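Next comes just one chain, in structure tokens: the form predicted alone.
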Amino acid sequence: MTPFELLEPQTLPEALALLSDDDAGIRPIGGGTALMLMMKAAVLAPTRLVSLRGLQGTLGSIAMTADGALHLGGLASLSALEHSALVAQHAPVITRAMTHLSNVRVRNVATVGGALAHADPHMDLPPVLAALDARVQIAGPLGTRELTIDELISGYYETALKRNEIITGVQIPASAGRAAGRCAAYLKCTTRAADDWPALGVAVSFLYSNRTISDARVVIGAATDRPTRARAAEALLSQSMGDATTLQKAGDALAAEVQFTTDAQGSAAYKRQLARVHLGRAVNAALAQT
């Protein structure tokens, strides 16, 4: 690797002051699970890394807010999400998804903010958070702002983050939580090999009352260049009972609407068929949680 400077600020203002919107060679680093691999492969050659490890005490918390939202600190590890009682109570779909994400060594180090800022389309957390209507909290030298997952991730490894901004947290609203009567599930297709990435991820979330689905959200990951809402499928699922006919129609609508990509995990046609089938399975998995 090319030599680089490593700085370890202890406060958020210090960290922001060390970043630069003009210099692409200066990068923040959280867990570093993706960044270090890219550096070893010579994909990135930063001149300065600003370690956020010293901010973990303030940005690593998982807590409920006064209005009932679930707050995930930007530096909370994926393992912390996996084992958090608050996450299991408010958003159990995250708990279930984490147990099948990479391996325990990665989950112990990788962070919530890093998983979002990296914007790898094969990541599991972004589509799950998108299905839960999460908002990403961002800090920069000019202040703070919030974005949805749709607004944050703009393309293949691309985000709306400026180089001198840091993801400080994620907020999942109370209306998206289990207590609000919301069901959610995440399914992915993978061979589970040691170096495997999923060919498809499907996250669904909806309200379920009187045997009727409403306010459905369907988000596709891995098979697309970014987490992608399937709005035609959502419309078909909403106000339905989730019966087999509706699930088939919703799967067909998803397959027709979403732009799938071809990569090492499979062709676009293969992923389209996977999505058509797995949407119904994801809905049924969510209904099984009721």
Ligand SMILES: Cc1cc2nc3c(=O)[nH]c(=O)nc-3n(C[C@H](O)[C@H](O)[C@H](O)COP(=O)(O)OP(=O)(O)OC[C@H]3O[C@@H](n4cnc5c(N)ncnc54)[C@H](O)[C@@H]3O)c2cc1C
Contents of the next structure:
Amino acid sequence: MTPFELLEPQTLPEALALLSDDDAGIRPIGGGTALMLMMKAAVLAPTRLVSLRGLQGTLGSIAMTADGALHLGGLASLSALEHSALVAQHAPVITRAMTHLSNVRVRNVATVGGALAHADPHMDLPPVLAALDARVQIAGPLGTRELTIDELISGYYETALKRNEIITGVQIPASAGRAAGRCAAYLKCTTRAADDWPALGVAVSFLYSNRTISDARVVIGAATDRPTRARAAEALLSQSMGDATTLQKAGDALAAEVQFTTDAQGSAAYKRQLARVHLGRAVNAALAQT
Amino acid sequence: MTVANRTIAFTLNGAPVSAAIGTHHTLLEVVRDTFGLNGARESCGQGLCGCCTLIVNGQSVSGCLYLAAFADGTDVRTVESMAVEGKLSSLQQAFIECGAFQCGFCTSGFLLMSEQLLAQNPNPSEAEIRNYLSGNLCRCATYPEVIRAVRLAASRPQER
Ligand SMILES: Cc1cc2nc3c(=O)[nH]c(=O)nc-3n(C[C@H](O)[C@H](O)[C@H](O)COP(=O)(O)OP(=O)(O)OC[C@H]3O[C@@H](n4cnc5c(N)ncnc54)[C@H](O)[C@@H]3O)c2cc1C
Ligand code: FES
Ligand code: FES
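The form predicted alone done, now the form predicted in complex with the ligand:
Now the full complex is given, and it begins with the chain already shown.
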């Protein structure tokens, strides 16, 4: 790795002041697990890294807000999510996803903010959080703003973040929580080694009462260049009983509406077929949680 | 290593130490090159294989992806801390008894990760062992022996 300046602010205003929207050589660093890979591969050679680790005390918490939302701090580690009783209670789909996300050592170091800002389409957390209607909280020099995952991740490794903005947290609204009756599941499908990037990730969530699905969310990851909602499939699932015929129709709709991409994990045609089949499996996995 | 531009102080295997580092150096480089502790090794260099496992403040990290600067003020442990006064830990003993290595390149990582697992979950099932150690690769494919060794160590009273 080429040398760089490493700054370690202890407060958010200090950190924001050290970043610059004009200088592509300056980056925030959370856990560094993704940045280190890019720097070692020499695809990235920053001149200055602004470590956010000094903000872990203030931005690392996991808590319920007054209005019943689950707040995940931008500097919370993925293993903190994995072991959080609040996460297990309010959004158990995240707890389950963690056990197959990367490995223990990476989860110990990687942060929520890094898992969102990196925007590699193969990552697991973005589709899961998108299916839970998560709002991403962002601080910049002019104040704060909130984006949905769909608004945040604008393309392949691309986000709507300015270079001088920091993800401070994520909120999962009460309406997307377990207590509101929302069921959710995330399935990923790896086609080579189990620890490889997936060819497909499918996150689903919906309300379920009187044996009827409503307000369904379906988000596809890995098979697309960014986490992608499948609204036609959502519409078919909503007001259905999640029966086999509906699942098949929704799988067909999903296959038709989503733009699949070809990469080392599989061709677009292959991923389309995987998605067609895995949507039903994901819905059944979510129903099994009821 | 070149261009040291800061000094970090931390605890290494129980002893307070300091080191002159470059901000772009990894903790693995510092542990090996500055302190001559060669139990942890760089193999994949990408967080996948676990050969570089180090324990920082009680948590496992991939030393190959961990900036040395981040270790300032922390407690760092390496595999060299496992045997106390020449006496192997029960986990190390179990690895030997089960033949849980061939070339041994991956062993320091498997030992430290297994130690972490047993600290969190004293009686893990085979599935739990497999999941926990899924980020450790053994090119000699001693996985069945490793699982047996972890279970053997779990079955014995901890004497350390
Ligand atoms: C071996 C290995 C296996 C992996 N397997 C998986 C897997 O199975 N599934 C999966 O989803 N992911 C996987 N990953 C990716 C992993 O999830 C990411 O590397 C990690 O989430 C990045 O978090 P970080 O804190 O380390 O980010 P960093 O490396 O610190 O930063 C990543 C990017 O985000 C920016 N950034 C960091 N924090 C913030 C913030 N708070 N605000 C704004 N920008 C920020 C940085 O500038 C950089 O551009 C794997 C990684 C490794 C090394
Ligand atoms: S060398 Fe660090 S995980 Fe393989
Ligand atoms: S014993 Fe040779 S790599 Fe594991």
